Every structure is written in C-alpha cells, then in structure tokens.
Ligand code: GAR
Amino acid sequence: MMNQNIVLIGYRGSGKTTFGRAIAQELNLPFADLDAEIEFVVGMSIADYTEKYGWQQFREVEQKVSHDFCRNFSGIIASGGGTIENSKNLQNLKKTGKFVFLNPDFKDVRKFLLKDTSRPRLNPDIPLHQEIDQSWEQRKGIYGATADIEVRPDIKNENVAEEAKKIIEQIPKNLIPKPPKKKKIAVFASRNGSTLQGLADAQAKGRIPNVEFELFITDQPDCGALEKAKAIGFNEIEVMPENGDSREDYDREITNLVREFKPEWVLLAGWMRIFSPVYCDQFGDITLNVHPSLLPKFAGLKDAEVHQKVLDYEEKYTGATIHRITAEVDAGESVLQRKVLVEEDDDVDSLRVKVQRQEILGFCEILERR
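Would you share the structure of the sequence above as one chain, the form predicted alone?
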C-alpha cells in the first residue's frame, strides 16, 4: 500500500499536536490527533478514562483508533506518547505512514511537563519527575528505532509556524501526501443536527479540510439543524416545509436544487422523509443515509426502536451503516459500516450516543477518501 501519512511520534510534550496542526495547515492536509480521536470515541478525557478503566483498556481502544487511520486517512497524524509501544499500533501506522520523530531538547520537555498537571499520570506511585525520567528512558530507544526521520524542533519558540516549516524542510517531498481535492457536500436534516455539528467540529479540529459545505435543506423550519447550518455558513440554505404537494413534486424540487449546486455527496443527517424514485433515480448513487444498526439487521426501524431491539436480542455488537439510498427503505448498497461493542450497562440512550459518534466518524472517513 502506498505511503499516505506523516505520523509524528515522540515523547509527551514534544509538540506532536501543536506542530502537527501547523504542518497540516501549511501543507493543506487533513490533521488528526489520535488522543483527541480517542477522547471523542470514548466520550471522556484520557485522564478520566484511564482512571476509570486503566491503561490496558485505553491501549485497546487506542489500537482500534490507530487501525482507522491506516485505511482511508491521508495527512498528518499526531500519535500519543506511548502509541508505538504497542506493536499492533506500530504495524498499523507503518502500513500507510512514514514516522517523523520529534525530539526536542529533553530538558525543555521535562521542564514543560513538570508544570503541566493536566496529563494523566503513568505511574502515580512515584514522584512526577521520576516518572518522566523513567518513561523517557524506556521510550526514547523505540522512537529512534522506528523513526524514518528525526527532527529537533525548539518547543520554546513561540513562532510555531516557523518551527513547522523547518520540520517540513527536513521531510523528503516524495513522502508528503498530496492535498485532497475539494469536495462540495449537501446536507439534508430534519432534527437537532447533532451529526451536522459533529462534522463541523471535525473540520475545526483539522479533519476534512477539503470539504465545502455547499447546500443545506431542511423540511422543518424550527429544527436545531437549521440553526447549526446557519452557524456553519453553508453557501445555500433552503427551508422547504411540506406544502401539500405530492411526494413526487416535492422530490422534484429537491432534485432541481441538487442538480443546480452539483455536490459530490449528499448526506442525510437525521432527514426524516423517504425519497421517491423521482429523486433516487437521479441522485441515489451520491446520496448517503446513515442507519443506526449493522444492516441488514433491524432495517426499517428508527432510532430508539433500533437500539431497543439490539438490547432485546442481546446483540454483542451494534453500530452504524452508511448506505446509498433507493426507493426501498434501508435497501441501498452499503458504503461503510462501523461497529461498537454493546456493554452490560448500555441502555437505549447510551447506545444512541455511541452509535452517533460512529456515524460522524463514518461520514468523515468517506469524505476523506480520494
């Protein structure tokens, strides 16, 4: 598989996130911080998660997340300080990435970490300075051995963009991914817009920088999604409440709008209408719906009904299926599925939250494809 990622490795506090974001902005590339992605998936900070579940379970989640980023992502990845200690993480990220070891002066890193009390402790039974020294000794050899390139940025330099450019100069040009082409998308929504907001948040963090929010359509003038669309700044917003027209006439109006704005994808993010063949025959191939189950299981059901069935049938896994639409409900070609584990203490509400996160990540993955 072709190398398509620059993976920043290095000790905690070495600037992987700070420089990674600046490098991505300079090169017009997507950026992903693995620690931030993990926090999104688990719904809490790493400090809280490791305190509740321990480092071993955190590493298992980290392994799943790192696997995601050796598939369709192509850009700059900031790894966690201990990510590559796990051989599976190392293998996954090496499949599609070149490793750049950020190795600033350790005295500067140590001084910074002693002041930073926000990070989760690796070994709270010993003083912090001792923990820092010990873990650095354990890890520095791994960083050096796995790195394709080593650079020594100055983390004291407040001009982050300047340091980022210095790092870029040391990376061979043939290893740097090409910027993704711009993609115009349309979003149709009828509800509160949680998925739409998730996409906007992902873009703000550095993912899907190539996406242009082109067209937004809602059939509900008072829905939360409309306010979120206005805040995001879609190029065109259309409010189309039901007006007594036939289903086919209504769909014909939407078909004309899609034809006018020519989006690459139309994302149905909580869109509650079922399209007729008038629309599906024209734009079914580029219109993606998300169903909150692993289709074909529980096809035709909605939201809470799906999650209750998952619990009633004692399913081990559930998840999100993103599929092309047809006139038959939930019958279109599956484009992507993302699974989540159903845990003993899950209920309808917790499954809804977990699955919705996978919906957002699934849409991001599709939009990142080249």
The other form holds:
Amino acid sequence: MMNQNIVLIGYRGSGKTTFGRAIAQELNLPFADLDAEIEFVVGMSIADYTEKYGWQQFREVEQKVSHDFCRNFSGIIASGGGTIENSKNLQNLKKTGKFVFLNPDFKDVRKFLLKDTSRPRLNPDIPLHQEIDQSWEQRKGIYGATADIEVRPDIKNENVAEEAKKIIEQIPKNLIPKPPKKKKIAVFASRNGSTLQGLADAQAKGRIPNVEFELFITDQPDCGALEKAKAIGFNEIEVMPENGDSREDYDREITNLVREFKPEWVLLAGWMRIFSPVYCDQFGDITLNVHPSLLPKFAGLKDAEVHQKVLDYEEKYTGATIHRITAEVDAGESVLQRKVLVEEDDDVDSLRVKVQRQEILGFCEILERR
Ligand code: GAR
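Mind giving me the form predicted together with ligand GAR, seeing as the form predicted alone was just shown?
After this comes the whole thing, all chains and molecules, with the earlier chain placed first.
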C-alpha cells in the first residue's frame, strides 16, 4: 500500500516546522521534521555538519534520509527549505505524499529571517539580506511548480493552532493520512538501555508513532535499562534475575510471557543472555537482536570488545546488524545492517555512540514497516 504523507514545502522561515507540528497535533497524526531527522542521523547540528562537510555532502545525507525515512512514514513531514532543490530528494518525497506549499508574505519571512541567527548560512560571502533575497528568487519557482496545494499562512499570527486549522481547511479530506495502527513491542535488556532510550526519544520526536511499549523484561534488577523502562511506561515490566533454574526453564518462563502479551516484535536491546531452542523455536522469528558489528564480523563478542576489535583490525567501516535469532549466537537471518565510517579520532566510546545511533535508526525503520 502506498503511504500518504503531507509534505510541507516552502522557504526557510515559512513555518514548516511550527505549523507542521500544530497541524499534526490537530489531526492526531505523527509529525516529523526532516532536518531534525538528519541531525540525528549525522549526530550533529546541520550548521556544524555543513561547516565541516559542506552543502553537497549534506544533500547526499538528506537524499538518503528522504528516501529511507519518508517512505515508511505516514503523517505530516516538514521538509528543509532547500530539500526539493535536489531532484533526487524531490522524487523521493513525491513518492511518499502530497506537497503543501507554505507561502506566507515574503516581507514577513524576510523580516523574521534577518533576526534569526541560528540558521546555517547558505552563502557566508554575501550579506544576509542578499542571501535571503537571492535564494528566495532561486527557490520560489520550484516550490510553486511542485506543490499540490499552496496556502498563505500568516506567520505573524501568534495563535499557531488557529493558523494550522486554516491550513487544514485547504487540504482535501482524502489527502489527509490515516492515523497509524498500533503495534505492541517487547524489549529485553540487561544493561544501560541506551538503545531503548533512543527508541523512546525517537517516538517523542514523532518516529515509530505506531509503536506501543508493551512488555519489558530484564535479567538484571539493578540495570539502567530497568529505570528507563519504568520512565517510558511499559504496560508490563518483568524483572527476572537468575534463580538457579535451568536455562530451559528460564526460557520457558519468558516464552510464556511472550505468548501472553503477544507482541508483534521482541527487541533484544543489549540483552546479554543466549536463548535456547525452547524460546527460539517459538519466537525466534519475531525476536530481533541487535549486534554492534557488521555481522558475521565479530560475532559472539560484547559491545566494548567489538569496538576494540574494530580499532585493532583498523576496519574502515563498522556498524550495527539487526537479525532474527536462533539458538546459535549472532547467527540468525540478518534483517538490516547499517554502516558507520570509522574515523581517525574514533575510540571505543565514540564508536559505541555512533553504532548505537544506527541501532536505534535500524529498529525504527523495521518497526515503521507495514
Ligand atoms: C547494545 O546497544 C549493543 O550495541 C550491544 O550492547 C549494547 C548495550 O549497551 N549488544 C551486544 O554487544 C550484544 N552482543 P547499553 O548498556 O549502553 O544499553
């Protein structure tokens, strides 16, 4: 089934993020800001990223995000001001929904942008007012030509909700996306729960809107993941420390819980036990383990050990693998891999952070699939 987004396009400062969030709230739909998504993927602000790597490389990342993320999303998306100048981005986004062009009075936008120093400069060699005028001249044609609907919001109106309602009135009802169906997930974790927290944060930002945190299990009563799970508000939390039971009996208990709560997916997010066939034969298919390497490389090791090996072997790339589980450690069918470039100044900690970011993005991608 085609997904259907409302993609807000328009110049910098035209209210894509502000009105986008309000429109989504009014329609009870998920909202995503493409720029925020990119910032998460690259792990820094767009201003820092473009200063370090330039606009061309930024557009390449944007292309990947607009493709991978938007096709699995159904809701309101705020594009970046220059996103659709790139023809690949334009094609990617067009496939995922309808374009609503926010076209407020340019005088108001100009005034607003002149006061806003937080945005990355497009051309630092010319004065800001000139940059604003030039790039508007350059871009306005493409917004108009690609829009399915054009609206003229008043960005001076401080009542954002009211302005959002006016925009909604101009969007034909049949173009409005349907709210996503909820999927229950279970998460098992034994350690800090960094990836779990990342998923909760992603949801707070509008990703995985279809996910309900149903069941959390830990084998470590004092782990950080348990605290995080409580704060996230899972419907059911089970603390199951080692109690002298055989591995099979322990796994039987977990199997019964999964049978009772019927999650669509079980995510092992830093779960340090290996399941026996008692569990794998029943639920190996819906259970996804994340391993912090590009499997089959460095299978069977734990996170810091993996990252250390990556450095010792001077690997050019590392990454995260999400795979279904079997009773053999780190060996089940791979569902998705996400790569990370190993840079000269990387150490175990920086690799952990980068790889975990990819673990979160990988899980989000799988969970958002219909
Ligand atoms: C997970 O995010 C994953 O990278 C790795 O441990 C991390 C737990 O970190 N998993 C494995 O190594 C599984 N063999 P955390 O304690 O920060 O949540």
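Residue numbers count along the first chain shown, from 1. Every value quoted in this text rests on a predicted model; they were computed, and no experiment measured them.
### Message
Treating the motion between the two forms as two rigid parts rotating, tell me which of R110, D347, D281, P180 is at the hinge.
### Response
Between the two rigid parts, the hinge is at P180.
#### Entry: Two-part rigid motion between the two forms - turning angle of the smaller part, in °
So the smaller part swings through 12 degrees relative to the larger one.
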